[in-house]
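There is one chain below, alone, in structure tokens, taken in the form predicted on its own.
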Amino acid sequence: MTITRINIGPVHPSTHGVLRLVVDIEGDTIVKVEPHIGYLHRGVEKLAETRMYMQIPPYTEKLDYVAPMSYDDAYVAAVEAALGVDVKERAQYVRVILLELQRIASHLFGIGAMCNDMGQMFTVFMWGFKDRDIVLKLLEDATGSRMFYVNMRLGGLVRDLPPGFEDEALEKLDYIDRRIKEYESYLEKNSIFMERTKGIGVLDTEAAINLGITGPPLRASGVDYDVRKNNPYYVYEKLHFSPMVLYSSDNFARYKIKIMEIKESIRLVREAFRLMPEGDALGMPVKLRSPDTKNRIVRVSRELPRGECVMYMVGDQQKPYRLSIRSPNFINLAALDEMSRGGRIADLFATMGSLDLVMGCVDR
């Protein structure tokens, strides 16, 4: 039978951003998939070069525009490193907290963004979009602003938890919590959803490691792998974070590692307020100059909700000399044509889904 090649792209609803895809198929049958990317590209790397250190987080948060409070303390962690600070304890159970309800609202959107993909179940795609309102709420809360939020300050937050907040966020996710039975009821009675996700997309173990994904796909494929509980941070060690993990390595699996893990971050928002101590979480004001930083090398690993985002820093005086991000987005897109190949041009949709892609974080 005769090889086709289709375009997708660059601006399908289904690309999650920018994308194009160049696909060769044989019948219904995809033999090849060949992303191209750099439609989104913004040079942020090159751009950190010509800031002060405290200037770039706006620019960082923008990679992942669903998750931005996640890279806002990736870069943050990285400048605390090189200028040797500590972060406040408190703080850090603070920046805990902020960060796994930003992993649930971008759990949320990724569910029902696969969902939408699929050209079905639309209702999940607007129950993640209500639902994840409610968390964003909780974080404009906190940090005075619902998207875009640069609310990391070296050693601590502009802003620490406003008054009534543990109270408000408890109840919220209590509500959360009964939603995400919904989900799970909603979708895995469905027949065409089930048919779409079981035995489809399947990325081995080995295949997975030698890709070098990671985040939720990873785990999806049966490696225990998380930087929370591998490489820990902040105070996960004293919450007793367990990385969720499962065997069948299709999209039904990395679907479902979303819900697993919007249950786990509901459980560790409850014990980190529990646990918190009174104190001062505020941040030391913004420094646009520190000597002590020349030539000074720092790697930082942080656990996005899309996978280990790097940060490599060589220091200088004002401002990096240099800044490489290594982005979950753009190693996980690298896995689509091995978990496509083989399966019908249909299924294509509910793979890449399946990945919850962010093009800014592919492109940077």
The other form holds:
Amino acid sequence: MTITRINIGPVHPSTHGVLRLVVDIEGDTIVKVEPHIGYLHRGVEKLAETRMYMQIPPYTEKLDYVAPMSYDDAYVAAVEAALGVDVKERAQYVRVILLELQRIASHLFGIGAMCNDMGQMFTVFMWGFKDRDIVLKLLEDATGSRMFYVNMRLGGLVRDLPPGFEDEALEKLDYIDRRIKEYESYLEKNSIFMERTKGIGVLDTEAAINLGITGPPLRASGVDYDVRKNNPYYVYEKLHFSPMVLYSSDNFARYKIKIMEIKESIRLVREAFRLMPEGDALGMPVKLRSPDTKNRIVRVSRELPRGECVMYMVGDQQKPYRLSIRSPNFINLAALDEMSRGGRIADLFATMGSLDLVMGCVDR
Amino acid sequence: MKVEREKFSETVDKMRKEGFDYLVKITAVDYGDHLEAVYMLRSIAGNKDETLEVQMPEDDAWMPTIIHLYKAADWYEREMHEMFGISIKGRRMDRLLLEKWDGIDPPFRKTFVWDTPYRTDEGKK
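Shown: the form predicted on its own; wanted: the form predicted together with the partner chain:
Entire complex below, previous chain first.
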């Protein structure tokens, strides 16, 4: 049979931004998928070399515009490590609460977008957006802005949680908890959803490790690795956190792991509220003259909603000499070829949706 | 851990056999007088991380490929090649990954000249 080459994108409703896929097909079986990236390359790593330390969070936040808080935290943690700043105890709890809320919002978006990619299930896309907005409202109450927060400061936060936040958050989380059960019963009894996810896009454990994929796709392939557990930061050690692992390695596992992580995050937030001490959570002023960090090398790992982010930073006077960001989406997208090879062209977008890509994070 | 470029391939080979089965990231730093390639490896079972730093002169920038050991190296090596002008020996790179840079220095090197000045508010009142 002859091999046909088709071009998808860069502008396409299912490509989560601007991504071009060049797909070789034989009949409707995929022989090769070649992602062409770089349409959103903004050179944030280079730009960071020209700004002072605390001028950079607005840039790093915009890398992953679905979960900006997580990138904010990862970058500020790298600066804290370079300067040797300790985070206040209450601030650690508040950060964990905000990060887990962000994870819930991001996963709701991810599940919705995946269902949208598969056609048919636009309902879940609307549900995902509606429920995500409830969480974003909570984050707005806590930080003052709905999408781009810039809420981390050295050693703490810009502002502490407002009074009454705990009651409101717990109430909203109870609602999300109920909604998640609806998602499950709606999707897992839907034959179209199950046929396009069960056994599609399989990536076995060995290949997953060798391809270096990370986050929910890695744990869906049966690898028990979560930075929050294996290399714990903040108060995750105190919070009885256990990573979610599934072994079926297909699209369904990658969807299911997000559902399980939402439930775990809700539990973590509740527990963090219970254990959170009173006190001060405010960070240092932004115009602080930092000590000399010339040639100081730090490497900080954080578990973002989409996977592990590593900030490798070489310090200079008051600013980074080089900031290198390991973006989880970049390496997950590189594995798309291996996942979808041998499958049907129609299932390509189901597989891509299950990876939960954000192109800003891929290109940096 | 600092490694010489001549011994790099055999070091990675040895570490791969010792259980470092996961490649976290490949990146590079331009220190002005020399370049440094940084390889972050991880043993998932042993929960251990190791960083290999390989120094090389600016005018003779190349690294041997490790794609036969870690498939994850594919895009990272291409990115390093484009952004730092470090050529990768032992593999083919058919097309550029991120951007097309014609006739300019590799953009992440310190010799790269910014086209537009840092502040572009000249001439404004």
